[in-house]
Amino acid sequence: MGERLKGKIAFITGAGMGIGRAAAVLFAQEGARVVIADIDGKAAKETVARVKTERGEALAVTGDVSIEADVERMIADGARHFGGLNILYNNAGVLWKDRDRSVLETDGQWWDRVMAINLKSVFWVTKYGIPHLQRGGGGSVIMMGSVSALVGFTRAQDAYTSAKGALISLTKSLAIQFARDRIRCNIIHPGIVDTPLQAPYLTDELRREFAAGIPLGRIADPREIATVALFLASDDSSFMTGAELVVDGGFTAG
């Protein structure tokens, strides 16, 4: 066990699977107790139970994300058991590409739900969150944005790149208003990531396809991406706020 964390207490969104769960998993193993949210109940207590072989603390709540109440729920219900909040990772996403596509193509009803899921829920987290880390002294907030919010792609998902851009004038917002309350704000720009989410859309040939355009010669693992949230959670960026990280094996510097 590590002490990056230690006596912190985290709580991530779209933790029961992914990024946010290899994040759960990482973080708990530098001593931080973990709010695992999720809207899937049981991949929730999934990751629990995988924080705990690692002999840390988690706690499981079940809601969506891109409602307030819910949100507001699981915020109270993980403040509540640990005694407070210091760390919100915003890591919930949905990722359509069936349904999200061009603007031309994508029907309101699934731009709006996108949106809600990967723009609106940050929203309640912070709104119901940051006091949470006001009242403990500070704390880091962490967005989770895309590759997809700096450069264009031919296949189009004008929904989720929208979301995506607007959480990064949110994160400069989020610092510059709670900076005196010692409170950091940043986002990690992944690439493309060997998750759950992504699974269903990556064929071989779409998978060789993005081996050959990433520098670097092939696609993230979730736990690369976790290695820069716990980066952000930790105290080893304090003089950090309203950055940008790119996580992406090269592929915008190409």
Ligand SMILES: NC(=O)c1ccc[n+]([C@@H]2O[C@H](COP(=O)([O-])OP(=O)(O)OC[C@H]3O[C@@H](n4cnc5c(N)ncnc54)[C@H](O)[C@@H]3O)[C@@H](O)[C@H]2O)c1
Given for the second form:
Amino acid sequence: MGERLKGKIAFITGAGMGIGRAAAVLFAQEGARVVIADIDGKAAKETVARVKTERGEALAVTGDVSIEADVERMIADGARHFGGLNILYNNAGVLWKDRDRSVLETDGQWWDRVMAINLKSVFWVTKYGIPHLQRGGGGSVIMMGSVSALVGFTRAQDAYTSAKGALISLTKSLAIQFARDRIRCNIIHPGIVDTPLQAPYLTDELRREFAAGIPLGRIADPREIATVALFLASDDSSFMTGAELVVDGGFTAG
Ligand SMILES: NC(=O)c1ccc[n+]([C@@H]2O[C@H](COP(=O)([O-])OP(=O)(O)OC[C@H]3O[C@@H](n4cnc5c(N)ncnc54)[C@H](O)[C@@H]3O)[C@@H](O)[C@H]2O)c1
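Given the form predicted on its own above, what does the protein look like in the form predicted together with the ligand?
What follows is the whole complex; the chain from before opens it.
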């Protein structure tokens, strides 16, 4: 057990699996108490069980991050249970390569749904979460962007890409607005990560293709993104706000 988040309370969306789960376990190993927010209640409870095997403390709250009432309730329940919030990690997101494609091929309903889950969710989480950080004397807000927001791809997911791009602007706006409240806000841009989100698409052929295109020669493990989130959540990044961290094995450097 480390102490980099000792005494902190973290609210992590989409912590039922993938990167969010890895972050929940890592944050707890570093002393944080963690609110595990996910639409999948069973998955959220499994993450709580993982945290507990590390002798950490976690609470599962279930709801849809795109729905205002759900987010308001999950934030309130988490803050009441642990006595406040210091870290908001906006991790939940969906990538639906079958329904979200080029603008020419995407139905409006799927555009709206991807935007609601990947972008509007962050509006709700920060709207209801930031007052708790202010009351606690400061904190850290972390966004999940993507390399998709930084470069174009011929295999397009235009709603996903647009939502992630908008998060860059929101990150900077929140960073400036709340700096004097000692609230920092930064965004991580992962490259491809081996999680349930990618699993339906990661054929052996595609894995080989990705590995060949990534200078470090492989896709990332979720923990390799969670460690960067830990850095942004902790005082190790105390002079960073409004920043973008690209964690992509060198993909966008090429
Ligand atoms: N995996 C990658 O290659 C990759 C790359 C770049 C960015 N990202 C971003 O990282 C974040 C996490 O991705 P992941 O790969 O761990 O995903 P994942 O699918 O493995 O896990 C996402 C979690 O979010 C939850 N979730 C989905 N919709 C929700 C909703 N409406 N309300 C509440 N919870 C919901 C899911 O139940 C799941 O537990 C996402 O924002 C994603 O866009 C992932």
